[in-house]
Every structure is written in C-alpha cells, then in structure tokens.
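One chain comes next, on its own, written as structure tokens: the form predicted on its own.
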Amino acid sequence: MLHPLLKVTKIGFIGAGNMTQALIKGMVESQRILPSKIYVSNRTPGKLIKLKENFAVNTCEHNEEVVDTCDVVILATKPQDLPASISEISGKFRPEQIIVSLAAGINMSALEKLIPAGRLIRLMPNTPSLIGRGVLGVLMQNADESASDLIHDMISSLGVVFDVTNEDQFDALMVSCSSGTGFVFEMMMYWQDWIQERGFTPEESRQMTVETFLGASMLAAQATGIEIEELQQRVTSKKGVTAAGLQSMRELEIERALRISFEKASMRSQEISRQNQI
C-alpha cells in the first residue's frame, strides 16, 4: 500500500541534471506522483524548459522557492556546487521537511553542518532508474519511520531499493551500481568492436552485444537460488571454446583490473568527501 501522503506531497528538485530527469521520468510515468506536485529549480533555464515540456512539472526561478514550497527537497546539484547553492538557503529548511541528497562524496556529517534543520537522507540511484531497472541505495540519519516509508514509496517504481547502514556501504553501492553502470558500458564497447571487426555492421554488432549482456542478466535474475558461478559452469565445457576464453581472462587477471577500477572510483569518492568537508 502506498504511503497515504504520497499523492499530496510536494517534491522539489534543486538541480535539473541527468539524474533529476531520470527520477522525474520514473516518478511521473509510474503515475504515483502527479506532475503538478513536482517543482524544479536550476541555475540555467534550458533544462527547466525541457522538463516542463516533457513532464508538465512546475519550474522555479530560485532555489528558495523549492524549499519554501515543498515537503521533500531533493538536492541534485553537482557535489562541488552543493555547499555554495545551499549556503544561501540553509536557514529556510524546516524541521519537518525531508531533505534528500544525491551528492556523491558529501557525507552525512557534512550535510548536517550545511543543513541545520530537517530529516536528512542520502540517496544514490543509477541511470537504469530511467527504465525502472535501477539500483537505489538509501542511507538515513535522523529520518523517522514515516519519512522512510514515504521515500521508499516515492522511489520504489524506479528499481530495487537497498537500505544501507553506514557511509562505507553507501560508497560501495555507489561505486558498484552507479559508477558500475559506466564500467559495464565500457565492456560492451569492447564487445561490440570485436564483433564489428569480424564483418558485422555496427547495428548488428550493437544488437548482439546488448542481447548477450541482457540475456545473461535475465538468466541470472530468473535462476533463483543458483549462484552465478554455477550458471557459468553450465555454459562451459571442459577444454571447450568458452573454457579457453575464460582461462585467458583469468591469466590476464581481469578480476584484478576490475577490482582496481572499483578501488580507484572509491578513492575518488573519498577525495571529493575530503574536498567538501565543512
């Protein structure tokens, strides 16, 4: 059952970038939230015009309008821009408001210093939220059960929601699922290039790549209770073609390369956090 306040809750976004657009698209298309209940502000008008045309949401000229009007305020600016954008309006937040930060690298401690009043939540969606297949991490500090239920109902149509208990878990989810989407696209690019080099058209190569990744993911999703390793073993014959390729991947230490990529991304998140210490 949906939270009884969801239909009347006014939801505001400060910042109109790609993630704001993804969240608004998911919210509106799920029909859980009316466009008339969504308010958006942005430094420049271009993206606001596009959002209004596409989803009929309300646009605001100033961030202060969003804070004054809305019950839930989603901070969706770039992390490096958040302190400056909030400093002008920090005294406007109200204790009963739910304030949701999408800013990577700005932890709860820093948010509490920026925003003295309100129920604070960190949210990390990834771009597949656009199609309702997102992975969303939620970290709550001083939010009560009512706020938690409202936020879960607000975002559950966007994908699978995971509650995390600390900043380290939040960081791990961000790197593996949000940044991780980019890592998967990188691998898909290599896949497509190799197929195309064998004489297939770009369109055919792309489709073959997408369907391979999609098919493997769906197979894993539907194989309840079966480990991914076992699914791999089922398509691998001893001394066969797949086995030869896997042996090469292991000799080249693909796992090590991926782990280093995850750690590098995590280190960058920590660096952003240090840069934004208040």
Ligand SMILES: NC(=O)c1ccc[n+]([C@@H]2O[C@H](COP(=O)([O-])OP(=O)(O)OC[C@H]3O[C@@H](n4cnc5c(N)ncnc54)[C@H](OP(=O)(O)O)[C@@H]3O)[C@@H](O)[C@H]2O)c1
The other form holds:
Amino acid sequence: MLHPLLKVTKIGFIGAGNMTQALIKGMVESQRILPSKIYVSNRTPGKLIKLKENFAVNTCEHNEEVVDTCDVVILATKPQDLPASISEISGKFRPEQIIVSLAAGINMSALEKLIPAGRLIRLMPNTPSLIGRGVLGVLMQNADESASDLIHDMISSLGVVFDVTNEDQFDALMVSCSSGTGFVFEMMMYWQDWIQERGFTPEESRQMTVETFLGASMLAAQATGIEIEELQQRVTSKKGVTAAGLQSMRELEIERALRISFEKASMRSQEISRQNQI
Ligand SMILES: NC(=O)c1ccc[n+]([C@@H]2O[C@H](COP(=O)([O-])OP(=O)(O)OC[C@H]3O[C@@H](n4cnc5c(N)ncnc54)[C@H](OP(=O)(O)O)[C@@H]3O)[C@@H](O)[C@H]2O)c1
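To test you: the structure above is the form predicted on its own. What is the structure of the form predicted in complex with this ligand?
Every component of the complex follows; first up is the chain already shown.
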C-alpha cells in the first residue's frame, strides 16, 4: 500500500533541468503524484514554461515559494549552483520538511551547514529513471521511518531503489549506476561502429547494438539465482568464436581499464566534494 500521505504531499523542485524533467515525467506518468501537487522554480523561465505545458505542474517565480509551499523540497540545481540557490532562503526550511538533494559531491555535513532545519536526504537517480528503469540510491541522515517510506513510494515508480548507509557507498552507486549509464553508452558506441564498418546501415547497427545490450540485460534480469558468469559460460563453447573474443578481452585487460575508469570517476567525485566543502 502506498504511503497514505503521498497523494496530498506537495513536492517542490528547485531547478528545472534534465533530472527534474526526468523525475517529474516518471512521477506524473506513474499516476502516483498529481501534477497539481508538484511545484517547480528555476533560475530562468524557459524550462518552466515547457514543464507547465507538458505536465501541468505549478511553476514558481521564486525558490522561496517552493520552500514555503512544499512538504518535500528537491534541490535539483547543479552542485556548484546549490549554495547560491538556497543561501537567501536557508532560514525558511522547516524541521518537519523533507529536503532531498540530488547534488553529486555535496555530502551530508555540507548540506547540514547549508540547511539548518529539515529532514535531509541525498538521492542519486540515473537517467533511465526517465523510463522507469532507473537505479536510485538513497542516503538518509536525520530522516525517520515515515519520511523514508514516503520517499520510497514517491520514487519507486522510477526504478529500483537502494538504501545506502554511508557516503562511500553513495559515491560507489553514483559512479557505477549514474556515471555508469554514460560508460555503457561509450561501449555501445564502439559496438555500433564496428557493425557499421561491416556494411550495415547506421539504423541497423544501432538496433543490433541496443538489442544485444538489452537482450543480455533482460536475460540476466530474468535468470534470478544464476550468476552472470554462469550465463556467460552458457554462450561460450570451448575454443569457439565467443571464447576467442573473450580471451582477447582478458589479454587486453578490459577489466583493469574499466576499474581504472571507475576509480578516476570516483576521484573526481571526491575532488568536487572538496571544492564544495562549506
Ligand atoms: N543528469 C543526470 O544524469 C544526473 C544524474 C544524477 C544526479 N544528477 C544531479 O541532479 C542535479 C541536476 O542536474 P541536471 O543534469 O538536471 O542539471 P541541469 O540540467 O543543468 O539543471 C539545473 C537547473 O538548475 C537551474 N538553476 C541554477 N541556478 C539556480 C537557482 N539559483 N535557482 C533556481 N534554479 C537554478 C538551472 O537554470 P537555468 O535554466 O537558468 O540554467 C537549470 O535549469 C545535479 O546536482 C546533478 O548532480 C544529475
């Protein structure tokens, strides 16, 4: 059963960029949240006009209006814009309010300094949330069970939600699932190029690539209880074609390359955190 307060909860967004648009689309299309319960502000009006046209949400001229009106306030500016977006209104937050930060690289202690009152939550969505296939990480600070249940119900239509217990885990989820979406696209680009170079049209190559990634993922998703390694062994006959390709991938140390890339992304996240220390 959904949280009894979900239908009446007013949800506000400060910042109307890509992630806000993805979250609003997911929330409204799942019909769990009424557009009339959503309030959005933005630095400039362009995106607000579009959001109102597309989803019939309420738009606010000032960030303060969102904070004054809403029970849940989602901070959705770029991390470097977050302090400025709330500096003049930080005293307006209320203790019972749930404040959800999407900002990568602004940790809980920095958020606490920026926002003296309220139940703080860090949320890390990824872009497949747009189609309900997101991976979302939630880190709670001083939020109670009721706030946790409400947030879970609010976002569960966007994908699978994981509660994480510390900032390190939060960063790992961000790198592997949020940045990870970009890493997967990088590999898909190489896949598509290789196919295309062999005479297929761009459309055919794209479709073959997408369906291969989708098919493998869906097979893994449906084969619960079976390790991915086992699924790989099932498509690999000894000394066969797949085995030759896999052997080369291992000789080329693809795993090492990927791990280094993950670590580099993680280091960048820590660097942004240091720059955002408040
Ligand atoms: N995109 C992703 O895949 C993704 C994934 C996970 C987490 N996130 C997090 O989500 C947050 C938003 O990212 P995004 O990709 O949606 O960024 P974005 O598209 O650049 O949107 C940010 C929005 O914030 C607005 N803004 C800036 N300063 C403001 C202020 N003072 N008051 C009100 N609005 C202000 C901007 O307004 P203008 O229109 O005037 O520029 C812009 O529309 C970031 O913290 C990011 O780390 C994003």
